[in-house]
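The chain that follows stands alone, in the form predicted alone, written as structure tokens.
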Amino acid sequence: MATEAHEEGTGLVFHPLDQFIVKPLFGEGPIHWYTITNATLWMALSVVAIIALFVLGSRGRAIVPTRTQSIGELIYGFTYKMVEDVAGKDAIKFFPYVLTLFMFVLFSNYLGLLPMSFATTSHIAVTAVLAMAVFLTVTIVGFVKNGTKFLGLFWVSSAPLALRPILAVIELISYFVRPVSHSIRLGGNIMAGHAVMKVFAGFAAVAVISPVSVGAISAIYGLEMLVAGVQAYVFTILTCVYLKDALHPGH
């Protein structure tokens, strides 16, 4: 929230990178590996909520359906179903993996927008641990399956024979910059979005703005309910993506 500057007596103070501190949950003090944290609570909240809607919202088992029921069916569905058309046949042993993946990012990210919340999702140290995930499961998935094989996919034998040894060069570098871009994406949107509503929370002190401010974080909060669920799908869909290639690595 804004405040008045202490030294000045004028302007606004704008704090909006304030909200993704990593804080002890009790008490104060360093953070160590073993440190309950703001962090850790909300990421806790988030696998809590995932048990509550396809275990506990399921264990009825109905024929007709709950509410609960057909929300955990759509997803299972709608995951099942990307996996299957993204990265093929093939790749179905691997839908507990991805549907995880999906889940945990989806409510990380729609928990996030809670007032009062953490959102995890915009720390890269999060970000960084679940894209890490996904390239050394496909890099190790791609070499047990194809063996030295695998190592076609930098080698695009499409292409002219002088080029290739110049795109294998760019397709190695692309493939290792994959845990960067997958995990930065994700992040980076997380964060601007919440860091823009707090900008415009600030000017809601002022009087004169308030109602331009106030109807600006009701449609960046609205845009930002959109985003939580599209970064989710993009994340996913980029890990089939990978996951097809360690499949089939051939160009």
Given for the second form:
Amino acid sequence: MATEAHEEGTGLVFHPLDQFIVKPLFGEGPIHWYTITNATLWMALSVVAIIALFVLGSRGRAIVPTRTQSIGELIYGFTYKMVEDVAGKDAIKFFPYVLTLFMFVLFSNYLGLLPMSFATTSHIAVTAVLAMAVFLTVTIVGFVKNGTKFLGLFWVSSAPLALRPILAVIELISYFVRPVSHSIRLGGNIMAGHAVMKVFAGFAAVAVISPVSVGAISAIYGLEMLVAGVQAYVFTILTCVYLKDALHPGH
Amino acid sequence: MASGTTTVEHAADAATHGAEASGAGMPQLDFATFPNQIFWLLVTLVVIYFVLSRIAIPRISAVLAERAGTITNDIAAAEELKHKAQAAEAAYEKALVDARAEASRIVAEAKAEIQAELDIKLQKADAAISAKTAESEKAIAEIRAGAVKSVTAVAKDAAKEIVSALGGKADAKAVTAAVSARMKG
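The block above covers the form predicted alone; next, return the form predicted together with the partner chain.
Let's see the whole complex now, leading with the same chain.
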């Protein structure tokens, strides 16, 4: 589609996916694993933002918090309560881990919405690593904590005996699909939103429909603000749900 | 999609340079960039994890605990002050009730005193009035007796004169008896 528009030579050029290209930050050349790329830059910026919020924001350790400190405290309390409510009291030791994931996804999503920025969470490589990390943690913790009883997760003891093997197969498949859905949900949402905005931005070059286009970009931008938060929340709460399965298998 | 050759060319471009891929194929599926992204992602996550778990979380939980402690203390202090205020109010109420009782006692006493005085005066006045009444009644009775006597005398005289005028000889005794009988009737 993009190439077609290019060849028509009308000046209407769509490159909705160009924004996702990983390129070296300094100079040209092949991308090695250590090359500093735009992905590196925006991940580093999310780290900087997290440090600014949690470390600089709370440096006063004030009893009556400043605005930044109270935002940090709100996020802390929100995540803490989510881990406690969803995964149980004994999941609190995973709280730093869950908070790390939540903060990285949340900040990457929102930083990705800045114009000219690079959305790291739109890449399946990133979300797959995050999801696989959760999947491996849950599986390892499940077996270490419960031993073979963790397999009870797949053996639905409340169902009739005849149905149990069938359910076990379904449960097993759904268990291994988890990291896939977990990662593609996040990456796909962020990618689709950014691509749609770029497509509308391409239409803005045509004077007649440019007001509609600009209006649509504004509307979709608003929607994407929501999606960025909701997807970060969904990613985190699913992490908590999976952790609950690891700590308390069985239905 | 456009002609196959351009797509292949672009894909090759994307694979070698990564930077020049222009719309042909998703940059997300450019596996050449995967090691780079995964490496930097792991670095990022480790840094965030250490920043959060070593600095942010202990600090914020300490602040929250301290705040909870302060709030609990403040609430306890407020509770104590409230109790004090309640005690003070109770004391005030008691004083007020006492004062009211004292006041009503004084009023009752004064009333009783006045009543006693009043009773004595009333008795005296009654006595004086009844004395005067008795005196007056005596005077009236005297006057009435005097009047009856005079009327009897006049009636006798008149009866004698009338009898003599009619040419009879007036028997003084009979006239007196007749007059007395008439007066009684």
